[in-house]
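Form predicted alone, single chain, as structure tokens, below.
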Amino acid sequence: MKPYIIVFGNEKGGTGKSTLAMHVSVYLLNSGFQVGTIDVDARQGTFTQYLAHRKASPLSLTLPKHEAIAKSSLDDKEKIMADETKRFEQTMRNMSDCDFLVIDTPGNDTFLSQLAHSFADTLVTPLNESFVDLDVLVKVSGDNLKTMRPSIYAETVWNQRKERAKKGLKPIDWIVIKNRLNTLYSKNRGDINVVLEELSKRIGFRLGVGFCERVIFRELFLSGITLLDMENTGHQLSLSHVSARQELRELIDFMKLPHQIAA
């Protein structure tokens, strides 16, 4: 059996992809699975840097098998695609003994990102509750909030789904996650929920909830730890931390990972 592949993707930066990828990876590691992680956003490298901080920690922390894949330095489009495909597929072979692969992608459209999406069993797309973020999924009428047409990223995922169908592969389980949430209700939040609910039925994704916006995530990055490590590394847990861990557990449950390997 090949590893089960979870891709965090969105053609918009700042939505919390790397933070979610890190926490899901550590959850799976702590559940006893062999986990591989791949960063195809090597230029930004947030996922890779988070893991580097984790590796450098004096604490005893679980670590995945990790590789970062940089964009090709060649100058011919066909050669670039061939080079990046070769290196991506080699990385996948290097991770073939893992139960799960967690892949973080850049906040823009690259060939490496498209490759990663094409392998996804589960695709997690985090969105901030903003019509700016929503614009990568759907064009919305400002007059009546009607969804006019799927936007660039939704079309990318749709094309990958078609390619998988041609190859006889199972469909991508696409999950859109409302992430970095503000705890206060607003009309903007209500409007976005209406649009997302309608869009989920139209283009076929499951709509879930990620993390609320918390300062702790920025503080954890430099130490390389996650919410799941805090209790075992001498950190005092606040009610906010406990709530955030519960949000992670609820997200994992919502992802419905294969029963034969899910904790």
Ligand SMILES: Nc1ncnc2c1ncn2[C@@H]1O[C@H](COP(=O)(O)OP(=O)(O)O)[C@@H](O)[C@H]1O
The other form holds:
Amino acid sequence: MKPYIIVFGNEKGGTGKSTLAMHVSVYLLNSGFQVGTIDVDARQGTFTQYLAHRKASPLSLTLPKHEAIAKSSLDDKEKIMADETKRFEQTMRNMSDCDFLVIDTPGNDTFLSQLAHSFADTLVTPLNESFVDLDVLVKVSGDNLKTMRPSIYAETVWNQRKERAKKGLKPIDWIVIKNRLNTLYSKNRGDINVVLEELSKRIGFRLGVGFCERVIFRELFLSGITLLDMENTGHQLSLSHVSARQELRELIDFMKLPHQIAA
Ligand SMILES: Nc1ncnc2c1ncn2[C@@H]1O[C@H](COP(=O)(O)OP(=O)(O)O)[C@@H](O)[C@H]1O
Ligand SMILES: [Mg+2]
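Taking the form predicted alone as the starting point, write out the structure of the form predicted together with this ligand.
Zooming out: every chain and molecule, the one shown earlier first.
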């Protein structure tokens, strides 16, 4: 059976792609699935590093089959594309026995990132609740908040959808979620939500609930554990941790992954 492929993408850094890729991977691992993880942001390598800390942990933690795919060192554009395609496809073959593949991508447009997007069954795009982040999805008029045209990242996804259609694959289920939400209400926030709702209908994504800003996400990296390991490893869960874990479960439910996950 072909692995189900989940890609975390947004042509913007610091929105939570690697953090959420790690949490979704651990959720799937701890649910008993065979999980392969791929880092095509090998330059930054956050996902790879988080998993390296996890592997080095003295605690007994679940681990995926992981590979990082570095950019090609060749100098000719055609050769680079051929080389990266070959290595990407080899990694996919190495992981063909997995139930799920989770792929983390960089915050900029690279050929490896495009390849990853073209294989996505589900694409999760986290963004901060700010018009700066929204700008990679859509150009918005400052006067009346009218959305003017989809921008670079929306176009990337659009192109990858076309690539998939050519291959006869089913469309990407594109999910956008807000991350690092501030609990305070602001007018800006209301405006962003209006634009996101309109945009979701126009360019075809599903808008999930999202995650609040919580310090715990920044504290776990070095230990290699996630919110989902805390209880098993003797950590005390605060109310904020429980709420964050609940948000993660809501994301997983919202993703409607294949039937295996129904349990
Ligand atoms: N919900 C959150 N609350 C607080 N900090 C977060 C949250 N999500 C991510 N972060 C932090 O934001 C920073 C960027 O996250 P990261 O996952 O590396 O983003 P990306 O992969 O999109 O560049 C990291 O320091 C991470 O720990
Ligand atoms: Mg990252």
